[in-house]
Structures are given as C-alpha cells and as structure tokens.
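Encoded as structure tokens, the following chain is the form predicted on its own, with no partner shown.
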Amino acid sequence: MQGNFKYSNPTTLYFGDHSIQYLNDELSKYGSNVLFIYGGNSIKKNGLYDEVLQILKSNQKNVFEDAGVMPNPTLDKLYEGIKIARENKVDFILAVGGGSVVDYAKAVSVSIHCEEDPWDKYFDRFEDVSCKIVPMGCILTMVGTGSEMNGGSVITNTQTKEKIGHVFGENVFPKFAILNPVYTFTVPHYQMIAGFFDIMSHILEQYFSGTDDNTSDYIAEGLMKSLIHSSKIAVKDPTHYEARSNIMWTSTWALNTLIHQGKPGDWMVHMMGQAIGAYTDATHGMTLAVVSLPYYRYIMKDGLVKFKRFAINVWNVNPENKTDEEIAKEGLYCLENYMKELGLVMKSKELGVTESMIRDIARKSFILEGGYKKLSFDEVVEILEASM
C-alpha cells in the first residue's frame, strides 16, 4: 500500500430498526433553533416527519421547517434554504432523507454565514470554508450517495446547467446519522435500484484507479460481492431486512472515505453522470448507469490487470485458457446483466440525451487525472456518443 494519509471520520452512526431512539441523546448537544430539511411527502405518508416533529417539540426544539428538496437541488433552492436559516437564526440543521436532501442540507451548513455568493466560493473555486458552519445532521431515508458519513455536496446550477460537487472537509460531516434499513422500504422501485448503482459506481470509481497491492481493493471486493448478492434479493423482495440492512451498510462504507485512502480515484464516470443529470435532470444513478459500461470498456487495456482482477475476484470468472484482455472483458458483460437483472436504464437517450446535447454535456464533464487514462474532450464526446 502506497502513499501517505491521515484518515479520520467524525460522524457518529446509529444502526438499526430502532436507532431513531438516539436522536434524544444528539439532540440535547445542539442549540435550540432547529432547521428540519426535508424532500417531498414521502415521510408525511409514512410517519416518519410526525414522529420526527414530536421528538424536536420534546426537546423543546423551535422547528423551522424547509420542505420540497429536489432529487438533484438546485441553486435557487439552496439560496432558499440560507434564507430560511438566517432570518431564523438557526444553530442547528437536521436533513431527513436519502442523499440529495442530505447534500442539500451540508450546503446550507457552510453557506448561512458565508458573506459571499456560496456557488461562486464551493462550487466554481472549490474554496474551503471559511465561515461559521452550522452543525447538520441527518436521518437517512434513501441509501446510494453515502452522503450520511462525509462531505460531500452536489449542487445543480440550471442557469449554467452544470451540476457540481464539493467535498468538503470533515468539519461539515454530518454529526451523526440515523440509519433505520426499515426507512428504505417504501422508496419506489426506480428510485432503490439506481441507488443500488449509485452504490456500485462509488466503489468502482476508486477501486479501478492504482496499481500497487494496497487493502483498500479488497475491502472494494468485498463490498461488490455484497452489495451484489443482497440487492438481487431486494429487487425482488424490497422489505427483505437482512438484505435492505445489508446494502445500507455498504453504502455508507462505499463512500465514507475509507477505501480512498491510498488511492487516487477516477471518478470521470460521476463527472460525466453529472454532466448528463445537469442537462436532462435524470436520477443521478441512471446517469451514472448509462456511462459506465461504455467508458469500462474504453478504458479497459489501460487498466487490464485491475479489470482482469476484478472478473476473478468479484465475478468469479474462470480465468483457464483465456487470455488476460478475454477475462476483462467477461468480467464487464457479468457487470452488464448485473446492471440489466436490477432493472437498470442502459442508454442515455432514455434519460433524455440527444445527439445535440453531446458536446455541450462533454464540456461540462471535468477531466479528471486519477484513472488508467486522461481523456480528451474528443474522447468524452465519443464515450457519450457510445452510450446512446
């Protein structure tokens, strides 16, 4: 394992069908003005926003409420949010849903004392924080982002139709998260397995990067494997406990920052996903979904040792006289009738992407360094082409 890091993680997880019991105990640690984020009416259905209500009144909490959080938030919403939280004074925010509210809710944290433009700062300058930050924490209704347990933030700007992320430090990690697998059972189908990707796609972005023997790829393995076995059976049985428990595990480890240390990352998959979600505003693991496969396999001689490895050692292909490029290769078709066997969107013209918005979405796709291989614009204009 190569490289130097320091590896910390604040964000204190409670787990289980009855962790909501804890939010008593977290609460009693912050201030009194209370900022309750969250999406649509899926938690009024459910019950979840009266037990949640009733928990902050308990604790003598003054709620001020900020609903409707997009699945991709926008950048008049968060402008929105800090106005809430300012003319309220609010010291304390708790999100309540799956990842887009829980990225939303770190955006407001950092931005309500911000004296400048928050877009300009985090998302064009990538600047640390500088400010007061509000403390967040959150409640997790959704699995995918891993959102619960780092700093990262997704803001989508539909005027410059480019959608960004920040990952900031962990000072804006969420101070605790609830995980309740039970919460997840009545996410719509759609919604669950491009999570399920969503899941997937952060574990390949850092686990095809590097060349050195290093733990981080065998904990990856590891979690595909599981991931794999456990959401087959919540495609076809979504209240399965074991299973839902399971994938909201993995989740929050795929993306927690532990498997990054000692590798650089790839992530081009998520620059041109986003890309995509900013122009047609597609549910951000499709995106993710319909140009995988297509950049894998561009990308595949650069990377052969770590994507033969990985039909072996993940898919179990037998390996016997074939050559190494054939084992790769077989190793990406197990990924793609995975990808079909959960239901997934394949093509990106399904989500809304036509061939006149190619090269604008490829100009708006960051050309990262941390893969087998630098792209051209030219060459993410061809895998968006290819992913059609």
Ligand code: NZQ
Contents of the next structure:
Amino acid sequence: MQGNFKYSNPTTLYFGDHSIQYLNDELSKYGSNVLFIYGGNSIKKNGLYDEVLQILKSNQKNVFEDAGVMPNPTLDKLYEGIKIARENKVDFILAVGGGSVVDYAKAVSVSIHCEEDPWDKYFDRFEDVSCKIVPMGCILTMVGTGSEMNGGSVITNTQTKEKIGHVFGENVFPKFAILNPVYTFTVPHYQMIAGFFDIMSHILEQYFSGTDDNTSDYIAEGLMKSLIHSSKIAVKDPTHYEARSNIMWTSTWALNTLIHQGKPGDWMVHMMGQAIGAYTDATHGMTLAVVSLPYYRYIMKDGLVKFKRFAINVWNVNPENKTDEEIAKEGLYCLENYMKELGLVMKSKELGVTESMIRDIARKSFILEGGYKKLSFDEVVEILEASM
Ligand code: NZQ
Ligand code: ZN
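Could you present the same protein in the form predicted together with the ligand, rather than the form predicted on its own shown above?
Full assembly next; the chain just shown is listed first.
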C-alpha cells in the first residue's frame, strides 16, 4: 500500500428487500421540511412514489417535491431545485432514483445556503463547501454510479457543453442509503447493462494504476469476478434476486472510496466518457464502453504487468507458452467478448459522436496523470477516433 491515508465512510447502508422499513428511523433524526427529489415517471409506475410519500406523511413531514431530474442532470435544473428548496426552507433532502437523482440531490444540498453561483464554485473552481449543508439520504432504484455512498456529483452545463464531476467530502455523502435490489428489477434493459459497465469501469479505473503489490487490487479482482458472474445471469433473467443483489452490493463497493485507498487512480475513461456525454447526452455507462477498449489497447504496453495480471486473475487466461504481451492482449479480448455478450454499445458514432466533434470532445476531456501513461491532446484525439 502506498502513502498515508485516513479511511472512513459516514453513509449508513440498509440492504435487502425489507430495507425500506428503516426509513422511519432515519426520518426521525431530521427536520420536518423535506425536499423529495426524483426523476421521471419510473417511481410512479412501480409504486415506490406512493410508498415513500405515505412514509413521509406518517412521520408528519411537510413534503415539497422536486420532480423531473433527467439522466445527466443539468445546471438549469439545479437552479430550479435550489429555488424550490429555498422557498420552502427545506431542512432535509430525500432522493429517490438512480445516480442522476442522487448526484443532483448532493448538488442541491450544498447550494441552498451558498451565496455564490454553484457552477462557478463547485464545478469550475472545485472549491470545498463553505456554507451549511442540508443533509440528504437516498433510496436507490438503479445501480452503477456508487453515488449512494460517495461524494460524487456530476452536473452538465448545456451552455458551455461541459459535464463535470465534483467529488465532495464526507460531509456531503448521503447520510443513509436504502438499497433494495427488487427496486432495480424495473430498470430498462439498456440502462441496466450501461449501469453494469459503469461498475466495471469504476473498478478498472482504480485497478489499472500503480505498480506495487496492493490489497486494493485483490479486492478489485474479487469485485470484478462477482460482477462478471452475476451480470451474465441478470441479462438473461433481470428478476434474479441473487444476481441483482450481488450486483447492487458490488456497485456500492466499486466506488465508495475503499479500493482507491493506498494507490493512484487512472480515470481517463471517465474523462473522455463524460466529454462525450456533454456533446451527445448519451447514457453514462455507454460512453465508457465505447472508449474503454481503444484506450486500454493504447496504454497496454505501459502497464503490461497489470494487464497481464488482469488477464490471468480476472479472466483465467492460461499463460503457458505465451509472451506477456500475448497474455495481456487476450485479457482485453475477454473483456471485449464480455462487453459484447452484455450487448453494450461499442462504437462512439452509435452514440451520436461525429468526426467534426472529436477535437472539441478531446478539448473537454481533462487529462489526468494517475494511470500508466499521461496522454497528450493528440493521443486523446487518436483514441476518440479509434472509438468511432
Ligand atoms: O427518471 P426515471 O423515470 O426514474 O428513469 C430513470 C432514468 O431514465 C431510469 N430508472 C432508474 N431507476 C429505475 C428506472 N427505470 C425503471 N425502474 C427503475 N427502478 O433509469 C434512467 C437512468 O437513470 P440515471 O439516474 O441517469 O442512471 P445512473 O444511475 O447511471 O446515473 C447516471 C449519472 O450519474 C453520474 C453520471 O455521469 C450520470 O450523470 N455519475 C455519478 C458518479 C458518482 N456520483 O460518483 C460516478 C459515475 O461515474 C457517473 O459519472
Ligand atoms: Zn461512472
């Protein structure tokens, strides 16, 4: 393990098909003016909206709704949410939905009492919160982002065509997260598989970095094996409780800061994926799917030891009579087959990326240094071109 670090995570998790019962206990800890944040119609269709509203009312809460949080939540929507929260003197936020709803709820929670423009302060200057934070808890309905137990909040500025994530500190993490795998049964197939790949990508971003013998990498390998196994079951049988519950748990641990401890992280797939998202509004997990293989094939030789280990430990590639490079390539070939088996989008042009957008997307892709190779602008362009 490298460096010195502090590890703690303040989010309380309630897991399982009866986990909603704990909402009563949690609500009793917070104020009475509740902002109930959700997305489109999905929670109304599957009955969760009525159930949550009934629990809020039975706890004598004054409920104010902020509905219509879209996938890839926008800055304009954030301004709307802040206004509703301020007008109603909200003192607790309950987010019910996927990563977009939870990310957005975090952004609202740090903006209600903020005197500056939240985009400038948090998403442009990446400053810490310096005002009162309205506490937030969540009920997760779609897995992938890990937002239920981390400080990430990704907001899209449609004017400047920027999709930017701020990783807030522990004071912004959800106070609690209710994780009922049954809620994920109704997630549409496209969103479900995109979420599965988002999980995979979070693990890979943290795995493909560093050269030491690191416990976090062993945990990452276990998480990947569980995800691969369960996701293959879930694509065929989406209501398979065991598979969906394993995936939900894996998703939380993939990005709740645990496997990032004691090592650097890469995150270039996310930087390019988010920039594609800013230009196309494509589903997050699919933007990661289209750039992953071109990127990993490009940097493979720079991180050969880890790519070889990935092939052997995650995909059971037989190393006999093969060079390190052949083994590493076979591992990426196994990843490609797995992605195709899930049915992921494999080409960025299918997400709406055009040749004329590529240089702009590359310009909006932050270049980070935690992976095996620091890319130049031209190399980002080359990888994006290969993703077409
Ligand atoms: O809006 P509704 O009607 O609820 O429909 C949603 C939405 O259309 C639907 N859905 C969710 N749960 C459902 C359901 N439909 C039926 N039944 C259910 N149980 O799914 C669609 C997608 O939801 P969304 O929340 O957008 O998906 P996801 O969880 O993938 O979140 C994506 C956002 O999270 C950000 C992404 O960039 C993107 O903006 N990320 C957040 C991260 C973090 N906080 O750390 C890290 C990630 O890398 C990611 O960047
Ligand atoms: Zn992601």
